[in-house]
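Only one chain is given next, in structure tokens, and it is the form predicted on its own.
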Amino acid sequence: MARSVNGKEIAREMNDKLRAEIKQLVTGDANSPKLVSISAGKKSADADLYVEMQRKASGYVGIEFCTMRLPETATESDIIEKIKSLNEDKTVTAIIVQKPLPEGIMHDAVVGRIFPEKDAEGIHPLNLGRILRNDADIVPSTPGAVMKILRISEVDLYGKEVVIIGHSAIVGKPLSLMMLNETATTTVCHIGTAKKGSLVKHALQADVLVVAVGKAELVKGDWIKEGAVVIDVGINKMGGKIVGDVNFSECAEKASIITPVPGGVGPVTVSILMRNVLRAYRKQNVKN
């Protein structure tokens, strides 16, 4: 049976750390890390309580939460027009641009506006491309918490069999370069995998199984090698419960270890957006 991993002990431990990093870093009449969450339109019961976990943990560690929302008239200009100012203010220490956005709007056009020292998603172009010559400070705050996760569970990924399903911008492809930063064997299954009928084979050879598809309980007991690792970052509703992207109950049986959802990767992803907030406040207030 698979050892469960707690997220949410994994992310108090962070944010204890960071509290005390940040009280250290603050004195005086120094400004505190300031960080600014930009939204647009409705949103979701799901996407305003990730907002408030911003918050809650932008409070504990004592970074400064601001929110401007904004219609759902709004343009892209009108929020590009936002980001501009914000850039601008030296009060402000980072910009996180939530999701979804009205439509019409492009996230990645108005986040690559942001500049990439206050990109406290890690997602700006120039961040992203940090990664692959591994030098990466600010990170994605997903990819960053599976690392981490890896990390903390002493998970040895030299020379290991990664396969990631699911190859998107944020998650999917800049998790790929950290693996290999790692010198893992690393495998990308996408869409094109699903339709050759090749998914299951390549699943089964994994020694580390990542999943971030956003489909509930893809991932079947049979898909698992025995003693494999298994991080799912799916988070999904099915018959009125938050499940991820692997049957738990199914995988657990073979896994060594395994992340639930919740409780898992998603706290920890809240974290390592705080952990990027501090990093942006060192490298604009802190000289060599």
Ligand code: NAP
The other form holds:
Amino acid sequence: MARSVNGKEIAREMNDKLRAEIKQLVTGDANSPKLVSISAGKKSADADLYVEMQRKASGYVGIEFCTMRLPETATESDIIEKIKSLNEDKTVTAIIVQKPLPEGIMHDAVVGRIFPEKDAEGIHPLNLGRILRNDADIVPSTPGAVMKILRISEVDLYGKEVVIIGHSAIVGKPLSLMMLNETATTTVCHIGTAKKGSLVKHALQADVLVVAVGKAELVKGDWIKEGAVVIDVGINKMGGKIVGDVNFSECAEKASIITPVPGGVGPVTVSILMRNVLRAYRKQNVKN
Ligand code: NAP
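Show the same protein again, this time as the form predicted together with this ligand rather than the form predicted on its own.
And the full complex, kicking off with our chain again.
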């Protein structure tokens, strides 16, 4: 039976450490780090909940958290104008653009206008590109959370078969590069793999299987190699409950380590976001 990762506990420890670092860094009349959240799309309970998690974590670690809600009718240039003024505002450390955005506005397009050193989520093209060279310090928050969980769980990735299901630009693709940086043998599966009917074949090879698809309980127990590490990034609603992309009870029978949903990757993702804000603050304020 697998050991279930306690993401809340990992996040608590990270947040305690960040809180102590920020306390030590912000002295005298210096401004605290400040994270500005921009929302513009249809109001959604899920998005509001995620923003509330960010607000709570920010308050705990000592980051000032401000929200800006633009009307649902906001255009791409309205959002970009806001970003431009926040980029120039010396009191603003970092910016996050919440999803969903109004229809027709590409998240990538607006995030690309944030100054890379103010990119809270680590998904500006420059920050993503730095992963290629293994010198990113502001990292995409969800892949960063996956790597943190693996490190804390003492999973040695060197030469291991890592299979990632999902190749989005914010989770699967950057994560695959982070895995390569750890010298893992990395396979990325996606809709093409599923259409060819070879998902299970790949999943069964995995020493470490990471699933980031957005399909409730896609991965079944018979997809898992005995003793594998299973990291479930997915967040889905099923029968009034939040579930992951992995059938937890079936896969826990085979795996050695598994992350639950909720309470696995999610809370750690918020802590990585906080860590990014602190790193951005250091870049902007601490002179070498
Ligand atoms: P996304 O942009 O929709 O990407 C999903 C990926 O899965 C795409 O690469 C897609 O391929 C692939 N895919 C779709 N159906 C598939 C199938 N049947 N078999 C294999 N691959 C398939 O989603 P995302 O933003 O990466 O998020 C993925 C999941 O993680 C969602 O449930 C999201 O809510 C969750 N999430 C969680 C956190 C967290 O902090 N825990 C953070 C971010 C996201 P194509 O693009 O080729 O169709």
